[in-house]
Structure formats: C-alpha cells, structure tokens
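Presented as structure tokens, the chain that follows is alone, the form predicted alone.
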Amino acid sequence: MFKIINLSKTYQHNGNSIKIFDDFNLEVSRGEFIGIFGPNGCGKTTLLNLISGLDKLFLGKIKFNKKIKISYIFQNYRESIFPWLTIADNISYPLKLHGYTRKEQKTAAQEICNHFDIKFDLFNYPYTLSGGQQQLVSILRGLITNPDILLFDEPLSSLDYQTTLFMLNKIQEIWQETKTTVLFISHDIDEAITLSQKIILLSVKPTKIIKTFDNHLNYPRNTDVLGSSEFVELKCNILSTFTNYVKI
C-alpha cells in the first residue's frame, strides 16, 4: 500500500531543534490492521499527520502505490464533529465537499448506517448522542468515501470501559467487512492487541521501530480472548520489550 523511506522530521522548541524521526522506515501492505504503540511524545500522532499529508515538512519519502483516499479519525471526537449539523450531515460531510447533491448525501448516510446496523436518528444533532456514539459518527464519516487507508489516533481514549468494549467490537466488524488498510494508535496495549494483526513498538525520540509483533489471534476477538493464554503471552512479550528498552 505504501512505504516510508528514510524519513527524518524535526521541530523547534525553545530555540532547540528536536529530532522526532531520523532514518525511519516502514512498509504497510494493503488491508493490514496495524497497531502503533510507544512512549508518550515519541511521534505517533506526527507519523499519522505525515502519512495523511497534514504535515508536509519532512525529509525522505512516503511512497504510495497509486493515488489513494485517506480518512483520519481524530482522538477528540468533540472537536471533530460539527455541533450545528445534524447527524446525517456530519456523516455525509465529505460527500458535500465532493459535490454530491443533498439527496445523495442523505441517502448515503442512511445506507452506511443500515449497512453496519447502527441505529441513529439522523435528523437529530450530535449533543443527543453519547461519547461512543459521537465517535462512531466520526468513524462513519471517515468510511463514507470508501477510503483506501483509515488512520485512528487514540479514538477510544475518552470513552468509558463499557463503551470501549462496544467500539472494539464495532471497529473489528467494520474492518472485517471493508478490509480497509488501518493504522491504529493506542496508549492501551489491550486495545492494540484486540484489534491489530501487527503491533509496531516505537522507541523514544528520535523514533525507530523497536520491534514488530505479529498477532495470530483469530477474529472476531471478543472479551473471552482478553483472558486467553495467547493474548497474555503476546502482551507480556510486548511489555517486556517495551520496559527493557525505555528503562521504566
């Protein structure tokens, strides 16, 4: 799907030049679900910004195998949803930007909700929804253009545990249906293991890939998987490598 080749990225802080990436390399295949885990401040969000094109100031190359569509699901759904628009208009907003008619936008919003069995009153406004439902609106908005790549930046960090479990199931369901290439940042290793085929462990700055862990647990991964010996073994391996490297 794409390659990151010899990526270098710096920023200025208090007159000092801080190097986030130095000769960073990554290759992502079509349809992969990749979890990204690493210490705070290592550049996880910066990496998604570079892949998405929001940040174009870097050295090296990010090469895509064709012209692609990218959707970005931000961490703070409260800031990414438009409170003055209806739920339907929020979901279909990308179609508005692409020149679709009002009727086509409404139809597409209803169809994507029906397809994934998500029951919203599309004429209501976001304030009527729970936090998890609002984040689900932002995910549907990301999916409505049939993207080639879906970027998640800690989308579950503001949700309660029950809602997080629901969202973990729903994200799995959506990915298994669409097979969209996904990069999923999480500060919660359980989330990363539950969702991902691979977990990429990042170092402190300047950021490198410490190790990539393959995850062979079968989908769908429900709450029973969280207590399985395979899940616990993988989690221990990741955390052991992480703690040894960052010297916690």
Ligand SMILES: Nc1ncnc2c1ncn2[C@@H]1O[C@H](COP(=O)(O)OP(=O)(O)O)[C@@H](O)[C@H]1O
The other form holds:
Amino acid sequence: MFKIINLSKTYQHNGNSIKIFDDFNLEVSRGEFIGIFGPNGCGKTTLLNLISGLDKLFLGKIKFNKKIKISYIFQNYRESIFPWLTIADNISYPLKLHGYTRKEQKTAAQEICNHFDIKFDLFNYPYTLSGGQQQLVSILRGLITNPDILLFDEPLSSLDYQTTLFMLNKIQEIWQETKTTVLFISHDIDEAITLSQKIILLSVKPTKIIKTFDNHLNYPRNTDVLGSSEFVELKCNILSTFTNYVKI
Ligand SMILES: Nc1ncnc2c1ncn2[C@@H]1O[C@H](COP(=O)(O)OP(=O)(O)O)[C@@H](O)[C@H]1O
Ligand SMILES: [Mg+2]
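Please supply the coordinates for the form predicted together with this ligand, as a counterpart to the form predicted alone shown previously.
In what comes next, the whole complex appears, and the chain from above leads the way.
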C-alpha cells in the first residue's frame, strides 16, 4: 500500500536541531493492521503527520501505490470534535467538504451508526456524549469516506478502562468488516498486541525500528485471548527486547 524510504526528519526548536528519524524505512501492505509501539517523544505522532501529508518537511520518500484516501484519528478527541455541530454533522463533516447534500450527509451518518450498531441521538450535540462516545464519533467521521488507510494516534489513551475494552472490540469489528489498512499508534503494549497483526517496536530518538513482531492470535481477540499464554509470551518478548535495547 505504501513505502517509507530513507525518511529523515529534524525539528528546529529554539535554535537547536532535534533529529527524530534518520534513514527510517517501513513497508505497509493493503489490509494490514499494524501496531506501532514506542516510548513517549520517539516520534509516533510525527510519523503519522508525515504519512498523512500534514507535515511535508522531511527528506526521503513516502510512496503510495495509487491515489488513496487517508483518515487520521487524532489523539485528543476533545480538540477534533466540533462542539457547535450536531453529532450527525460531526460524523458526516468530510462528506460536506466533498459537496454532498444535507440530506445525503444525514442519511450517511445514520447509516454508518446503524451499520456498526452504535446508538447515538444524532441530532444532539457532542457535549451530551461520554469521552468514549466522542472518540467513537471521531472514528466514524474517519470511516465515512471509506478510507484506504486509517491512522490512529493513541485513540484510547484518555478513556477509562471499561470504555477502552469496548473500543478494543469495536475497532476489531470495524477492521474485520472494512479490511482497511490500519496504523495504530500506542504506548500501551496490551492495546497494541490486542489489535495488531504486526507490532513495530520503536526505539528512543533518533528513532529506529528495533524489531517487528508477528501476532498470529485469532480475531476477535476477547478477554480470553488476553489471558492466554501466547499473549503473555508475546508481551514478555516485546518488553524484554525493548528494555534490552534502551537499557532501562
Ligand atoms: N513542532 C515541533 N517542533 C519541535 N519539536 C517537536 C515538534 N513536534 C514534536 N517535537 C518533538 O519531537 C519529538 C517527537 O514528538 P512526537 O512525534 O509528538 O512523539 P510521540 O508521539 O512519540 O510522543 C519530541 O521530542 C517532541 O518534543
Ligand atoms: Mg504522540
């Protein structure tokens, strides 16, 4: 689906250069669910900004196999939801930008909620929703254009535990249904293992891929799977590779 070739990225800050990526390479195939796990500040958000095209200041190449649609689900739903728009208008906002009529936008918002069995009072405003529900609104907004790639930047990091469990199931369901290529960033290893087919372990800056781990556990991965010996073994393996690398 796309390739990152010899990526280098440096920020300038107060006269200092901060090198984030130096000769970074990654190849992503269509339909894959890839988890990217790395320490705070290693450049995970930067990577999504570069892939999505929000940030164009880099050296190297990000090559897509065709013209594709990307949706980017930001870490902080509070800053990405429009409080002055109804829930329906938030979800269908990308369709508005694409010139769909009001009626088409409303129908599409209703249909996508029905499709994923999500019950919102669509003509109410986002403040009436819990944090998890607001994050779901931002995910539905990302899905409404049928993207080829979904970029998730730690979408569960500010949710409570029960909502996180619900969202872990919902994201699996959405992926199994849509088969969209997903890049899921996380600093939570359990989350990354629960969702991903492949987990990419990042180092501290300048950021390299320490190792890529395959995760063959069957979907859907419910609470039984999370307690299985395969899950625990994979988690130990990833954590010990990480601690060896950064010498904690
Ligand atoms: N616009 C910016 N200008 C200068 N430094 C930045 C900027 N954005 C991020 N950084 C720095 O780059 C590093 C990587 O940031 P980020 O990609 O947000 O990391 P992560 O998402 O992995 O926590 C951090 O050290 C951060 O302080
Ligand atoms: Mg980040």
